[in-house]
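Single chain ahead, written as structure tokens, the form predicted alone.
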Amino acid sequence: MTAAVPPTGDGLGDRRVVTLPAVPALGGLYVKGLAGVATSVVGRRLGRGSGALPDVAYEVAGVRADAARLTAYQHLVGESASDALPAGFVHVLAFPLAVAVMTTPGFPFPLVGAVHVANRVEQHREARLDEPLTLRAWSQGLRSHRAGTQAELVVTASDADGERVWTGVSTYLAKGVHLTDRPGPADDPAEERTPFVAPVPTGRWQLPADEGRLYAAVSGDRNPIHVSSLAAKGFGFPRAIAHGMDTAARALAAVGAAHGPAFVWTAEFARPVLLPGSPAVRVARDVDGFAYAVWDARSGKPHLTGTVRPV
């Protein structure tokens, strides 16, 4: 890690900027993120600590894609054979530096166990496989939530010009986290909704057993929750689950080039799909682009959904 140096603006605010050698390896982050978890969770459960977000982002320079890890990501969730980057391709490329982040020293909660709710990307041109980005990545938006505590991770990819391409925004929610020094609880935008009554579906998806894996390789993304059923009961699932993002790739895929080279695409999380699984889906036009739904065939309750709108 080198020292670091001023903000360059960008909506960083007064945060610091620390350059990173390379993109780190996600498992060294795993492993610091689980010892940090008893220290984190009983003290904000138990109302002793106070939180606020670190004031720093982490950038790595020149970050180029690999031809081969490309075209499996391709494959596994159903994107065209090309040159240009998915979106949820850069999310991938991107994700370690979110997560270095979350392992910061101070950050107000652990990132075991943390629940990905929601998702927005903004893709302003397509990457390509032969340019160089540079990916930066901090927090922003700690607040209350009636279940705990949530907080965004951005990340931004840009090209060798210095102008955005990319910029992506993950929710995070940690259950039974509570700070001392943040306001009352945010209104659940999830009590908001009309309830989720399951549309006509235009596919089905099959998710084998080892889906989790599958995408572990392609996005180094090797949460225990994933890729184990041991793991995943302890914390709740019967067995393991389909990343969040693996599944929000395969809508986006489905949409396809209709989408064009510059959109904003969004994803709410609602139920975590258990592996193996065939759930139903349904990708289709609206008003002002296209909406999709991913719900459990039998029971009718959603798993996610989101859109898709050119810009």
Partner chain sequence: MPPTARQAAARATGPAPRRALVLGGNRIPFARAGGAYARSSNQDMLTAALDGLVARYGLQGETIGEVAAGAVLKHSRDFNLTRESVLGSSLAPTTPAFDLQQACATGLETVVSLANKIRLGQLESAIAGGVDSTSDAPVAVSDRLRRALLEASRARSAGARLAALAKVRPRDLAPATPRTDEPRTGLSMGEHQALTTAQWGISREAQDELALASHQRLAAAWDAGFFDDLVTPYRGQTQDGNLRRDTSLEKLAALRPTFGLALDTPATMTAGNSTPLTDGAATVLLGSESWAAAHDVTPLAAVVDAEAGAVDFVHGVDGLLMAPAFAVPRLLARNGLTLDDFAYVEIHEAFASTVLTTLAAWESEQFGRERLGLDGAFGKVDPARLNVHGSSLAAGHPFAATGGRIVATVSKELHRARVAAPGGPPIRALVSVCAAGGLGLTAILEAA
Contents of the next structure:
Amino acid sequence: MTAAVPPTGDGLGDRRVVTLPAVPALGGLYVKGLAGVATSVVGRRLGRGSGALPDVAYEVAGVRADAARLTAYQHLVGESASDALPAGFVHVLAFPLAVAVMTTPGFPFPLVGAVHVANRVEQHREARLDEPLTLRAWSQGLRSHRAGTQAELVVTASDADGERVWTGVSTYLAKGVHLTDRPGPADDPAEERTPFVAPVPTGRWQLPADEGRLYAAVSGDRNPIHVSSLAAKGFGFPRAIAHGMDTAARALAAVGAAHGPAFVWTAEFARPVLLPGSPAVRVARDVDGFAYAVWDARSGKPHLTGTVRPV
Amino acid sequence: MPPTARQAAARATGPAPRRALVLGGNRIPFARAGGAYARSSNQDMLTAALDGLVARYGLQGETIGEVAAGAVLKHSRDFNLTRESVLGSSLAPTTPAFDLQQACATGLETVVSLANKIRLGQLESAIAGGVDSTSDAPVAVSDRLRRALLEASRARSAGARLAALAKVRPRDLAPATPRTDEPRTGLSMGEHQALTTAQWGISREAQDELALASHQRLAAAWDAGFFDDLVTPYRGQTQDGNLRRDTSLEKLAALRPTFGLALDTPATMTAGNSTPLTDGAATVLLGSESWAAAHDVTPLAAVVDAEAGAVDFVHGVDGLLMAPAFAVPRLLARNGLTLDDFAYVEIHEAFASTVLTTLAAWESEQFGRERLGLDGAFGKVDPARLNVHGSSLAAGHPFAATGGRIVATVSKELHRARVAAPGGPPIRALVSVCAAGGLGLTAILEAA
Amino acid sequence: MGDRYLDLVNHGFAAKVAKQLGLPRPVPLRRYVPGQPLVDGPLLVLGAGDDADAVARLLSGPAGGAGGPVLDGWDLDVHRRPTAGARYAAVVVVLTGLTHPSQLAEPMLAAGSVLRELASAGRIVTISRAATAADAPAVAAARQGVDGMLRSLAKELRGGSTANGIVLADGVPVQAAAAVALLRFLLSRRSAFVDGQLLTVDSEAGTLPTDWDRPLAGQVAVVTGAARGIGEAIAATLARDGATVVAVDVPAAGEQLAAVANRVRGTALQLDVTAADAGARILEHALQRHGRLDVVVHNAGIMRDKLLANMTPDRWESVLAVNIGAQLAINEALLTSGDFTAAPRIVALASTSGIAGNRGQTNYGASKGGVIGMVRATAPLLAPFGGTANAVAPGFIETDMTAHIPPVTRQIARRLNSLQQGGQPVDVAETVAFLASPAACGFQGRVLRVCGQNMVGQ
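Form predicted in complex with its partner chain structure, per the form predicted alone context:
Time for the whole complex; same chain goes first.
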């Protein structure tokens, strides 16, 4: 599970802040990431990763979203086109920074092949297209998992006044990578999931075969397992899989304006949606906000579940 | 003051509006998709329906106050569908027109809005209507091709134009056919209704029985010549193409379910108890009392009041087609009426189970208390008063044309009942139409 | 419906060949257009006596002249004796004073002397009196002689010219409205396909129109079977003559019916005439929508031909039900309603098959003969209200129905009349409109054939 990041303060701890002139290009990072796969093959064979996260935070100031890309994103995930940045779009905007963290030398597991298992976004207010944002990314919470090792990538977005607008925590799991200097997985009660029972659906998504490519185009996340079924096979999937954040963003869009400007949006990714796919969906009010679930309509097995709740 | 109280106060103190009267109607027989009207456009069919109305009421060259109609599936070229149909008809070219669209409630909404204009004195006469063709539905190009074409058309140089077009990939050339799925849920209307059907536990047998009654009643009405002055044949189609005179409970029971197959409850909705894709057009002649008198037309019914409703189906609060279950109680409360005050209840048969879930909700104590804020159940509809001449299951459902079909049919029936019982208490009909997007539109008609 | 032969023999080389071979050379008939002159050229009025003078006065007198509408003149160029070199558009022979067959010689020979100079589409009209058993034998012989003479003369004429007779019943003056209206009808192009016919004026009933181009102005007329063919033409013609038309046809023909109603600016009533309440619904529609009902045209009809030896009950019964049963039932509903009493007129469609018979049409012949009997017996019921019932018997008319006759049979059938061609639906419609006009109330239960003087029958 993701750990909370304080809404105020920088949450940086004693990390070294490296200011970058601009958000790095993802293409180069993926090259680095793939190189990471090569080097970590050795590590994986050894069954161990390095024992600590890099104590660095990357920061880029004055980041502005591109209107055309924003619109394309909004249309793809089912938001209305407007100058308000959807919470998922800020994630996309800052994603290269998070990747930069994961490709920093010494990061304990490779980027490519790491599985996005959970995501938590806290939006304090709506960010707008015309405002410059300061984005920061770092990693935290390295720990053992029974299937490997997981770490959290934290991203914050602040406005010109230094006020925190948006905080995202993405949890990644590197399967089969075990930390040498850490004990085996603790019995984290949160890991004890209640078995998923498919609820009454409220909808069904039609995700086309090129959904991964379409989301890659608007997000920049061209992870091969989303855009190429051949590459996906290489990672053990029969076909290309949908981006987790694409499906989570669609759920957020389905909640609609009812989430208001400030909310916490969580997602737990179970098994990926194979493309093309038409998963069943339920997006409905629960006690305190909205809960959603996306699952395989035939098998009833979950793809992701989450909530959208007021802050 | 809450809105309803304010309305009531305005109603009590303001000048009584004039009566808006249903004077008659005309539709073309409804045809199954790909049938007799496969090559007819919405404009063709609406023009034919208008011309039949003109012929029935001798309105050649007449300037009608306003004509309002619409279509659910609409070509972009039909941006002025109704006006173009008027220009192609025998009405005076000086007849104004406007298009309206409210999914399957389009037809009824044209009646309601024009009736309101008549009540306000803005209009003396009007023609309401709707048309839909699933055979001649618009086929769009893919988004990528569309964008490339638009970009090329905006380009200022040949090079830029070529560059724009160079983005087109072979797969972009595949047409994007229109989807009837709910845009926000991705579920078809049938899948949505399957959820509602399961929620209310409506049985397959009850649905098939309703479908059978619809066919039997529609067939009886045709055989009795009831539609002789409501329908004008078109393109060789002389009766509703979907009508199955030979259907039976056994035949209906033999059909395989088509909706709700993925649910963990038994699938009960079949092609037999759901409306098929249909082509057709319908019109309704409306007027003030003075216009009717001046044109020697006997009024059939008055449009008394109407209420629209909507439900939050996106978040699963209510079934997609359940809006009328909420709108009707509000409408009746405003008019001080109960279900027992209606001699006729017309509930559009989008699916047999749409009618049955609506009736079940009204009969439910819990629904009445928790959702309608009543002391108990809203009420019960006598099956003998429900869809007395059949409805969409038998006649078919060309989306925007259904409202006009229902209003003209029930208005004639109201008038017939009035003639049979002159001077008696008011004879009323309740009309309820559910629509995509969680919409519903309901109205009260009263025999004139 | 096209008649290629007619087109062919009127153009170029084929016309010459046809002439040399002595083949029939029909000429295209000229039809009525509102506003056109009644005749193109001078008229010759033959015969002596008050009636001849009255007719000459009527034809030549100034329009709007004194003496009431009957004597309102038509302002035509009228000659009382043949003038050398004159090319007559029409010859009217007044024979009402005949007392002996020998008196036919003078006027008819005078008429014969101008026939070679008769204009194309010329008109010969005789006016005579009906022969009855009460007449002196010589009088009856003279009067009946006109009948045979006229029919023979009609067969002699060419170039689209016709000969028809007005027969005045005992005591009916030549100025009777029906006689005047009939004279005008026969002189006009409205009667283009009426040839060799004599029609008896039974009474002085009827009123002349104030506008000869709109004799049905202000009248409401119902036409059954109006969706197509002859019925469509009748609806159009009645509307042209000023009537408001209620176009009736079976619901299944509603699309064409609506088109007809919209074209004639009337109303469409989808109705099966064999329905039990057909008469009541027709009356209700007419009264409610148009405030009155003046004319009912029983045109709806079907054919189910079969030799009697092979006849089936459904073929027999359906033809009788539609073609005569429905007319009887509707008439009864109208007559008993009390709302069909202002000079009401019924015009029913009979057929030459109902007069002369036609192989394979025992059912049809029975129904159409029945129509003739029906109008004869219905007219006296309407006479007390100043109304009447008459029938029109079409011969070979170019319609969808006759288009289905095999080609050779069709070509022969077309030529078997004095005008050597088939008639058009409008020809039937013009005659229907004439018998529907208020002036026609002087005809009581008569049948007027529109057949180009078909060889068969009377």
